[in-house]
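Just one chain is shown here, as structure tokens, and it is the form predicted in complex with the ligand.
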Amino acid sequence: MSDDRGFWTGLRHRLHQALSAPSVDSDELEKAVNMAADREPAPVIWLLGLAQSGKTSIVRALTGSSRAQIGDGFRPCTRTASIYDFPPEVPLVRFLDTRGLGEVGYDPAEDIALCEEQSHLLIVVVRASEPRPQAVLDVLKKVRKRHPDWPVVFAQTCLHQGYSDRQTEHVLPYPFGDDAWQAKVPEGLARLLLAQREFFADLPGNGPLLWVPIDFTRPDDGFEPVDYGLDALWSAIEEAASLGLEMRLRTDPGVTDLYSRAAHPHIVGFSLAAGTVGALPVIDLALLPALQAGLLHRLAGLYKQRWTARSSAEFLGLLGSGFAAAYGARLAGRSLVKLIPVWGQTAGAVWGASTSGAITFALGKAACSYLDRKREGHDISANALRQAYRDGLDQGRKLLRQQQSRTGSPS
């Protein structure tokens, strides 16, 4: 047991060092992330549509990336395709934003071939007020001939342009998930949306077509919420990707505060990366604290705080033996820890994907509780923090199990 303790203390020490450093050791983090990405690349989702249909607005709403430049509604904006990873360091999914179709003098053939090569599914973006976007249909037909099984999510944007002057608010709750939606939305809008569905109805191929009306407005447009339909769009992406993304991308049910919601995909991304690194036959254990520190730094950023030597010591101190015991219990049971010759190298069988992934998940959830209390200017009790960690372990194990059953990778 003393070996175990030394081992876990070492890990904790590494994590503390990494958290106390003024910045993340990006080399180690990058190495770990690349290793995970090589083993399991994230699916690429290609956004296709006319110029100024709202492709980049969708990328911005889904990823929160400020790099995504949105146009003025008149002139074409995005000139070359670019990839947006979500979450950025440990992508669970990658969005390929592209140049708009339909611009005079722009032959998209070359760009399209390139996008098609990299992608796994499509989000077609069409303004609700554009019932017959011929240039989009032409491309889509060709793509689906070559990839008949690709699912297509149709994002029908700028809904309020189909409202009458009297309709100054969105229909809430969001009605489009319901079969009877047509009776619930303004008549003019229903007509536009149905005409568009009709227009694309004869696409070749057998992959599912999913329709998601959305309206991502500017605050001064006066519509609430400004990201109307965002949850439905995530659901459609999950369904289309059918990659068990639910647990990965969206927050756990019941979590309503904005910070936790924003934190969740990062925790999942880093935990899956930790799981992948942990499953390798021979791993460099320095990579695991690097990933965990990367996650905790990222979370601190989201909570508008920074880790210091002091806060890191306090956080790990409050977690106390719970942190090590959770590892220890699992490993001592298998009496395998004694096989670990030196800190820094071990066999993946000892470590295991679920252990490293679940612990990373639990650390992330515990860190959210810690950072949340700090943000409000309060201290957190050791009990509350350990409870958050234990709950995180359960949830993390479920996530990793789900991941393993999907990929068939070892635990």
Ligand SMILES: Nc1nc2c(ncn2[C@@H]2O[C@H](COP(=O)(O)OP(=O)(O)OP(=O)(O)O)[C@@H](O)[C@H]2O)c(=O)[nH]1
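Form predicted in complex with the ligand already given; the form predicted on its own follows:
If you are looking for partners or other molecules, they are not here, because only the chain is given.
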């Protein structure tokens, strides 16, 4: 028993060291993230469309990232195609963008080959005011000949460009899920949308074509809501690919705080990575604290603060000795179980994945509560922080169960 107590105490000490460090151990964090990415790569969404068709606006709406973050985040993967990881440290989703489409002298063959090999979902992005985007059709025909069963989500963007000068508001409620939508929207816009659908009607293949009219604008454009049709786009994405992205990228229902909304996908990303690492015997004992420290430092940055040794001492102190004991017991117990031949390697892996991911999720949610109170200069209630941790633990377990159900693996 004394040996076990010493083991748990050492483990908790390692967590405190990791959280208290002025910076994250980048080598351990990178190793953990790469290991998770190799075992569970992020799903890839291929955005196919002409320049200025609204692809960046779709990425912004789905991820909550700013246009500047997206512009800085895309990196080249071929001469004319780019890729964007979100969140960048622990990607939940990757976006592929073919940037040269429609340009003179552009041969899309290299981009098509790359995107076909990697993508899990194809979203064709076309402006509603572009009735015959021939360059898009030419590429799409080739793709569907090779993948006739692929579903395609068509995002018809910039709807307001089909409004008359007198119309300054979107049609509400969103009418396009109704079979009678044509009678509810401006006549000119209806003609544009129908002409576009007719243009793509003869595509080869039998995979479904899902049409989603959307209009993602800036607040100063004067149209409300600024993410018009976003719920319909999420529904089409889930129908086409069942990737579970909405659960990962959108925060808890009812959360309106911008900081919490921005933090949520980062918490999910680190938690899923922790779940993947936690499914492995022994090695997770070294890498899990690095992941959790990386998450807390990242959250502090989102809340425009720094995570210091003092922050760590206060945060862990408010969570209390019960948290520290439970953390050590869970981490040690599941790692020892995974060393049992056959049974332990299976049951222990599932237990380890669920526990590692859930604890990381709970720490992230508790840290948001802590950082929010610090940002506002308010006193921090230990009871409120512990409740946030307990609620996060329940949510984290649900997240990891859904992940295991979707992938059929421990994480």
